[in-house]
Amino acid sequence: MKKILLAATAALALVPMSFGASASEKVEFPKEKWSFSGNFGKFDRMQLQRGLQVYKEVCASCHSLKYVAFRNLEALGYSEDQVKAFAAEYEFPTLDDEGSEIKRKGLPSDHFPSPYPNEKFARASNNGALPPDLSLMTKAREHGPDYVFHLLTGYDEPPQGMTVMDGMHYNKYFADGNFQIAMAKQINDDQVTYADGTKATADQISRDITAFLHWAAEPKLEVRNSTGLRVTIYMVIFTILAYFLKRRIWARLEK
């Protein structure tokens, strides 16, 4: 995904400001069912799984995701054996015995890599924007996943009288960058082949990746969840049999 979300937030300096940006643009951005929503939500992992091969066969080569270690992804419902076989695809940098730098494996313990060795580097590959990390995608947005989903399926012709700056694309939905933004449309249908044979649609694309994302940022979402309904048992359990005992002591009491 060739700067995928590469103007996704003002706050990275990904669309400059005098692109025209207005913090007073408000858009309305749809609201999308998502697995994972609500106090009772749980991801998909058939949908994580696509996220992660259109993250690996698209989006890897401009955006790292560098709080996401490999041995995080027996969480999507990979065994140990095809983590550590998916880690090895990739190479780190490390030293010999004599102190030469040579390429080593990756491990489980290894996080994603950057595609790029340095910022500068990565600066000079996008026209002087730097793509953000995708870890924290989904939490950079007051409208989180809704908001990713939506960028990334905003593309439209501008509206009659609109006049977009050169090397700029519309979006209806990056109103921070006056609706126009740096990064082409990149998600189009049967970009990639899935897997479990689901049909590659722009629209299915767009959310198994953002899916994905969310996972990334909020990966302890089902445990959190799990433990808030059985807090909240515990607490409804308690003000129950705290209503019958002070019912039996008032009681005593008014004899």
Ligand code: HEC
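Note that the rigid core is defined as the largest set of C-alphas that superpose within 1.5 Å between two forms. Since the model is a prediction, treat every value here as computed from it, not as a measurement. Residue numbers count along the first chain shown, from 1. Compared with the form predicted together with ligand HEC:
The two forms, fitted on the rigid core, differ between the two forms by 2 Å or more at the CA of residue 97.
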The other form holds:
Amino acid sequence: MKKILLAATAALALVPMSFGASASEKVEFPKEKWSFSGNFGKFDRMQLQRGLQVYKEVCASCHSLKYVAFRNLEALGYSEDQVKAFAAEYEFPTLDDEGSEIKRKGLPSDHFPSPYPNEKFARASNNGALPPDLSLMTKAREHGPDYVFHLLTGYDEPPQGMTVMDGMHYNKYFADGNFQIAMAKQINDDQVTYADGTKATADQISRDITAFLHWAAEPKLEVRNSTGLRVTIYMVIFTILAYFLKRRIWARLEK
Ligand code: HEC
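Structure of the form predicted together with ligand HEC (previous: the form predicted on its own):
Time for the whole complex; same chain goes first.
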């Protein structure tokens, strides 16, 4: 009976292993250090500003960022006027008094516009593949920001014997697509000239855009971290107080 139980336990322990071995788990994602990692993590405002520059200059021609409103950018350290000016660089369709379609300038309450009028157009422009919205990307993929960073820097020559399909690109971190992704390599050294003078290596650019996208996906991360810290301090003090109170109450009985 004992043996049967043991065997059953062993079998059960193996089940998650066989289920867990999906393609993406065969790829090793080296853990990156981010300013926002851990319980005390904070965003680096300058890095977020650089990331915004990368989004605007490199990614925005294909990827939307539909959950981010221009006014959210104040969290990156921009003033209200800077945000207003930034929004005004974009145009949005609207109707005039006669009902004809015209363009108006963007307002802080507008969201980043999609580069394409619709999905069909987006696919037609990208060899049939759809560039996904990037607003929640770092939360939507396993390994989060580490995944996005490694994907951006993971372009390489395909291993011997692999034929990369037409219009596809070998990327050693794109396991879900058998290492073939419809997005070409986007980031090279000096792809952007940073306004703050930071040296724009491909590695730096990829880190900056990833940090920016993580802010877009988790704008409240810092609030959550500091609330967590306050709750922890409160709990520690409360536990110490409770301990001394207990000693006092029980002191008479233990004599
Ligand atoms: C020329 C168009 C184009 C540009 C520019 C571009 N991408 Fe993409 N991207 C695509 C397409 C197309 C896909 C879909 C790929 C697929 O499913 O094979 C994609 C997919 C992605 C994905 C999702 C991968 C996944 O796991 O599904 C991420 C993340 C991404 N791009 C990030 C970026 C970032 C960050 C930039 C700017 C540095 C950028 N892209 C610039 C076209 C582009």
